[in-house]
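One chain comes next, on its own, written as structure tokens: the form predicted on its own.
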Amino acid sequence: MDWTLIEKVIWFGIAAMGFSVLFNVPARTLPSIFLIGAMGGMTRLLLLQFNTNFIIASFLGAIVIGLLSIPFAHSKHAPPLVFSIPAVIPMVPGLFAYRMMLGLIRLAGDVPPEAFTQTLYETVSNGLKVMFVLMSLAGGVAVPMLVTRKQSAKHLRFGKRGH
């Protein structure tokens, strides 16, 4: 395995822990958040190495985060969002958002007519990438929780009827 991949995975976990500290999550959840963030980041990085679309790779990484946050939530007695939100934030496409903002600033200024079309194209392209990746991250985290929530709710209701 490539050492740069391992290093990036570790940085995904550290960033996830950093965001969890900002959100003031319980200290007992920090190692789990590190692991979940690293696994989600590793999923995305591995898929990108196999030439998977960036949006699809982000979506699948977010699904891994959503799936892993459920058993960790049960074992640590905390809501799944405590694990999934800090773990998914390092996957937000900051570079594309930065490039989009630079493009908007350029378009607001004086752009030579020959460069206007190219600048507009790059700005819209980066903006759409940001939008679709953010939607895929939100959906990827939410879908596993929504699917398992129904099963858990049915089980809880069934358990209450029996008592």
Given for the second form:
Amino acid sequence: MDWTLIEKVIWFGIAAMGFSVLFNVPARTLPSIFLIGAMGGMTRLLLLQFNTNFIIASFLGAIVIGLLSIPFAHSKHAPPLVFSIPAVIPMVPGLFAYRMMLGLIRLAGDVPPEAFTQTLYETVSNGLKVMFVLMSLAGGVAVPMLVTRKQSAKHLRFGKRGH
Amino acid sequence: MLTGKQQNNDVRELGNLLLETGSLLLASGANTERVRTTLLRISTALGHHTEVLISYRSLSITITSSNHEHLFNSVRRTSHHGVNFRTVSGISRMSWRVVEEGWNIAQIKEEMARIKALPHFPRWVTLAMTGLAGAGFCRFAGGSPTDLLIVFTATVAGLTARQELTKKKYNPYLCIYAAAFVASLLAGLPAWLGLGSSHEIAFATSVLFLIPGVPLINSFSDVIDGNLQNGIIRGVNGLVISFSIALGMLTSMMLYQLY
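Output the form predicted in complex with the partner chain next; the form predicted on its own has already been displayed.
Once more the chain from above appears, this time first in line as the rest of the complex follows.
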């Protein structure tokens, strides 16, 4: 058993719940959001353990969140975004964003010529990671609604034929 | 059979109600497609034909009565965008009950009054839970227990600053700038005082409770749905929020001479 993994998964759930309280979700949805956030986080952490690319792991984690939000939307009578948005926000790569910002400040300031290439390389690499992870999080959450071609999750039931 | 005058009143009342519902949805963090489908669902259930024009800060509605004799047309400006999923969820449920239980306008009015009065979580719960969310960010970045504690405190202080300034009706970007400044100033303090060697992780993750998740995700889904204009505008809003956060951090970095 990998206890660090379990601990981080629980933190994902707690962070998802934190954002859902900040966004004032209906109180009945809180336990489900904890679960969805934890499952999304677990998907990403497990994939990262198998050396999957960080961006792809984030994308798949977001897809898991998007998929799970639909059955919970039915059982808790709330739109899917109430579940998916707070659950996906803990996946935002804050440290990369910070390093990108730091790099930009350095590049704008007086970088010695011999350090410039290294700084530029790190800044661009971190910046691209942030950009693509953000896009894959937003896209991954939207995937289930896109592939089912429905305007509302109301008539969406997996495993049954829609009416 | 409704008389002409009754139907005229009906259309006018429905129009004002839809404007109120739509602007509340927009201000609570719903994307453009959700606002449109909700408004059309309600008006179709009541038997009238409606067209809506949704922009970022205003909403325009044209309703034609079922007998094509009456027309309602009006525009309303929406308030500043915030996030309140309890409102979004309540309006979504209401729109389905209008369809399935055949509600009339008086019932919708009553339900809207109820939805507007829905409570927030107690303030201390919001502060504590957001603090924990910040601590979670710190943990994902590999923070130690001390870092978690620092980020928790910084997040609670930053969110308090944001709430107080928002109450005083300051510009929303200024509120975010101040919150990022307060949070990063607190998070950088232990390292500046010489307690512990490096708190880069705590400093970097202390402002993450401010990330514009809802504007950015709504921006993406608006673009995907073909509401490009609104999508771009929401994206710009998200970028300006991110920029305000970065400026707030930069201010405390200059004070601590961190770069």
